[in-house]
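Consider the single chain below, provided in structure tokens and representing the form predicted on its own.
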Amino acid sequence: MKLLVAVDENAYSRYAVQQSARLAENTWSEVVMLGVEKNRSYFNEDELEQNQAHPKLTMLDRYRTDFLQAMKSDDGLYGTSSDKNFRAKGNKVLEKDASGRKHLFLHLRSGDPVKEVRNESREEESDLVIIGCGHHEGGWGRGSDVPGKIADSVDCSVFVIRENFVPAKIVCCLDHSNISQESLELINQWVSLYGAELEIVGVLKKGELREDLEAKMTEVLDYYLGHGIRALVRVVDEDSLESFIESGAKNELMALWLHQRSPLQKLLHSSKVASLVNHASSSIMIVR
């Protein structure tokens, strides 16, 4: 698995980094930790030390330390030496290689956070983007909808995680039958890491559950039961789906399997994702 952990200087990013470490340790993931700074052209970069010209490099080094400290084991899975410098990777990225037996890279880009996270996820072929978010706003600046826009724009799965979030239940909504094995395993990882309950929610269309969706729900249920995970099953009508998602509690993770033609995708298209992420109490994972 390839993880992209997008961070800013707020406390929720530190929490997201710590939770990313738990997943990475459990899955032996390759990890890129990404910071994004504003474009600046009012100083001569050559006249400054690297950390003076790019203060967020220090932030990335600090989060790397948090990442390593969050791991229960110290077996060299990721590198512990911090003596390497950031170097230019092409003309868009400053990179530090902090790898051990598995890849861990720190990247700094300049520009719009949404575009740069999307570009990074594509270039690194990420499987999952993890981004922190505050409880009462989108984060990344008061009133910002950056996490929601990232959740809407990237091609891979996205976990928008709220600070101090410890899931007691993971609620998985599906309205189509194109569920990948990778997405099933991703949910499995989070359930196992937190010892959380699992609930599988099917979406009714005009009050009915399609035959193919019912068959997929049975298949998903059998998968988790086969892994020793007890799962509850329920249904919700598509007309009440948005309010159902927004009603998620702070200790719940709402996981949404999106598909291009699914009612969920239509419901969460464009600004809806940003609005949902900003207003929901729970953490939200978009599973693609």
Given for the second form:
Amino acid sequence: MKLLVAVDENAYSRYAVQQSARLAENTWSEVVMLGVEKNRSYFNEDELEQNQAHPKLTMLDRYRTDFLQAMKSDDGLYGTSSDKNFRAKGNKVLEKDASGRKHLFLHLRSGDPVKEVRNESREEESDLVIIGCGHHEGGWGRGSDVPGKIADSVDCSVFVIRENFVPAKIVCCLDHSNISQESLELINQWVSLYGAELEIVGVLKKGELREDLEAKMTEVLDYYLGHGIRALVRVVDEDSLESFIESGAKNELMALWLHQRSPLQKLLHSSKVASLVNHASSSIMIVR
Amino acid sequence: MDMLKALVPVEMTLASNVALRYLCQKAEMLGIGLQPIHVEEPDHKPHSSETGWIRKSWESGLKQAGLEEVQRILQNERLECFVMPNPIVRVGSREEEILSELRLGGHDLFVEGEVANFNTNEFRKRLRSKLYRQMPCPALIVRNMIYSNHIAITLDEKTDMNHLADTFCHLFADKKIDLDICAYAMDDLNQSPHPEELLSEAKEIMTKRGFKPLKTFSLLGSPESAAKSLHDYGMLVVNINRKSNRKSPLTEVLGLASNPILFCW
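Condition change, the form predicted on its own to the form predicted together with its partner chain:
Below: every chain and molecule of the assembly, starting with the one above.
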């Protein structure tokens, strides 16, 4: 699995890094940690030390230390030496290779955070973007809705994780039956990491649960019960879905299975996904 | 004591699948055998309104298809409990056919699955249906596969505790049960009788019948928070007045709960 952990300088990013480390350790993921700085043309980079010209490089180094410290075992999965420098990768990215047996790269890009996270996830072919978020506001700059926009615009799965979030329950909403094995396993990972309860929620269309969706819910339930995971099932009316997601508690993770043809995708298009992510109390995972 | 008979609709649905598995897992605790029933509901196409030989052969075709479906489902589930060898297959209205079988077949329990809805209207509709109002035996609604064998009798001031205890003892006679008793109220101010009084009466009744509860507790607060507090129980046992159309806080709790619910009416 390829993880992209997008970070800024707020405390929630540190928390997101620590949680990413737990997932990475369990799944042996390849990891890229990405910082994004503003475009600046008013000074000459060559006249300054690298860390002075790009202060966020220090931030990335600090998060790398947090990442390694959050791992329970120290078996060289990722590199522990920090003596390498950042080098230019093309003309857009500054990169430090901190790999061990698995890849760990620190990347710094400049520009708009939403575009740069999207570009990075495409170029690195990430499977999951993890991004920290504060409670009751978007974070990533005053009045910004960056996490929501990222959740809406990238092609892969996105986990918007709120600070100090320890899930007691993972609530998975599905309205279509094209669910990949990878996404099931991704949910499985989070359930196991946190020892959380799982609830599978089917979305009713005009009061009915479609036959293929019902069959998929049975399959998903079988999968989790077979893994010894306590899984509950429930349904929600399409009309109440938005308020249902918003009502998620701080200790819940709301996971939404979206794909291009999904009615959920239509129901929660663009601004709605962004708004849900930014205003929900719970952490949210968009599973694609 | 003889094995009790539980009538269970077997259908190709998630709800039926969950109910079958739960029931099988609890078969020993309940001391029951499963009697599958399957009702083929005719559509409104012309062939179903024919009479005589045409109708008879059309109905027997439907029955045969129904029987094959039940057998396929039971085979796929590989249930490890006692399932009566001859599934009952009927053609007609699901509600009417099940009700008639419950009246004539001498079943001790009716069990069916239901996928809980966040909108509790569906649950209220079910309780108000002819089937639920008129069935002659207790009913178990299974919403989830919960492995715990811990049971909570959940009552409010309208619970007929003696009737609940009679039905409970018929089903669980001679079984060793981990039982708690819980009295629900939105708040304990101006409650008459007070939840503590309800609990002490209920404890006395159950203890006299040989089911001493491990714990009794009052549960106060909104139906949402009460439903969450009960979520670890493998079964909630209740007695509600099925003749009444009024919404009660306890039925709201039951509507929101994820647990299987045994109605002792």
